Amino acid sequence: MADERGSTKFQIDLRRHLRETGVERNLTRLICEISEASKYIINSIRTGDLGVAGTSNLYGEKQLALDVLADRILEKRMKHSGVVASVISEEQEQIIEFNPGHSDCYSVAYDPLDGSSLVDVNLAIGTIISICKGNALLGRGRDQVAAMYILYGPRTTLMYSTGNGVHEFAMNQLMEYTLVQENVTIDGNSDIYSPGGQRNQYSEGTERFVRTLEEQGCKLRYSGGFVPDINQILIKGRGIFMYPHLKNRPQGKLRMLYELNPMAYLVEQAGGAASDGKMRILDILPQEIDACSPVFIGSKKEVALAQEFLAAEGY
């Protein structure tokens, strides 16, 4: 994308890209608010307390001080944006309503600091965002109008989609997000896989699938963080991530609202697929805010192969 003055795509900032691609004004404002919030989260990661906050989230997990701070930063930005009806965070026990009757507002589900346990060892982490129209946080993932994540790694990058492809931005020295590439695509055969969970807890179907990947020469590339692993698949244009059904955890670990729905939306927009092993992630109706699901997400061919093995060998 370039304008008549000769600007290159690397000079296109996030707000301009949203405007020029026809994104609705309130949604543009919301996405830009989230990008602004990420700047404060970055500063907190660089300078903040890495200790335990003394509280637990609704899953019984100890919250780091950074988790709580990132959650407060996002909640405050969403509240004061004027375009958000309600939010739900992985760090909160219930939906928080700001302006539930506003017809032009959006609802936001987010994991403020996914992979926060990796902060003290200085590995990449991220923020994951799901956006729905109106006040409909417990709908199916296919009803999302936008999704995005921000990766805090050696570079800070932002991926977003509003239903017209997936676009990558990077933060420059002025802490502005500028366009790196439009229409990121997943179109290659997988040569990398990222398997979550203990392998001795895999079902026979999952174990056979993993053995097949290894026999085909796939290399294991698992960081322990959902955001960097999905980013790897999107940037390389191939690969598969999975956190499958486990014998001791048949519903998997990852949460539908804050993690799986937004990532499935992005991966599908890039030409990939996301399944729980039986059906499309975006077609699942969560029954509660903390609903979890197994997931196989990435290249279409490998996701389809996983479903074949699971159907034949068992979940």
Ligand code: AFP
Given for the second form:
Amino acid sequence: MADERGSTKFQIDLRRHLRETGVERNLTRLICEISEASKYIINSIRTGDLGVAGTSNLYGEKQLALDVLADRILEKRMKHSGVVASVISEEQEQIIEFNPGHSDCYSVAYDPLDGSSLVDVNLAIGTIISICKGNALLGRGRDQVAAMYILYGPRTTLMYSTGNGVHEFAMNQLMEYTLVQENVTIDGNSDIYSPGGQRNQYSEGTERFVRTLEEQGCKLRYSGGFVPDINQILIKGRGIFMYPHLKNRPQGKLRMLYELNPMAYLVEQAGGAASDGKMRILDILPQEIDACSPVFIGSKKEVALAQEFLAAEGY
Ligand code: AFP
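What does the same protein look like in the form predicted together with the ligand, given that the last one was the form predicted on its own?
Time for the whole complex; same chain goes first.
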């Protein structure tokens, strides 16, 4: 459908791509509803209030007005879509049920505006979406049926997978998402690395791993936004992101349901890997909705190398 990145003989929009790849009707509707919601989120980022909302989220983090607004936009869209059984948002305290018993519905875990603390300095941020069948929100990530993100950067792009490869779309001047490339692949050796968290809190194993990457000539690329940092690895086809176990934060910072599971699904679909340093992220069974985990995600070779260092030098 698309020749080299960005140039297509004709513009294939998101709905058409979903239909032509045989995605189930309600799932197509859900993914398109989320893409529609992103247009309102874009507008709120560009023109909205950058102040605090005066409230805190599940993690005790101060919510920005934009966090709350983006959350409301998405929740409303999914509630009225008619195909969503329940949702959980990083900005909400608990699971919200719309159609709990509906057998052919989906459940969605989402981070409406990941990296929102970067908006005031005009850095790229994103919306992260995890989709499960029925009400399986607290299941293992391997049971997801789809994952996607929207990246609000110099260009607005959307990446999705329903289990048949990872496909990139860009928003055009009419605010339509049109296909840029299909089957995004991670198959190179890393020459970039994204080390989250304070370096002086790293375990010996993680420290040795990072030093080895630097000795191999890897360059540090870390924006503070999970979505642009993962997008960089997917588009370049190589690299590794980590937010590891820290001495002062053993579970790391990133959240299983609406950050790690969807990104691990996309990265694995692109031929990469995602681990907590010992096991596959998608095999972890979250114990609560706010579960966090250490993460090493990106090129398979470097994720495996991280696991070797942690096993040998200490997790
Ligand atoms: P915010 O949403 O609070 O900006 O956090 C963003 C994030 O969850 C993720 O997008 C980044 O990869 C990570 O935190 C950055 O964390 P540090 O600020 O500790 O580097």
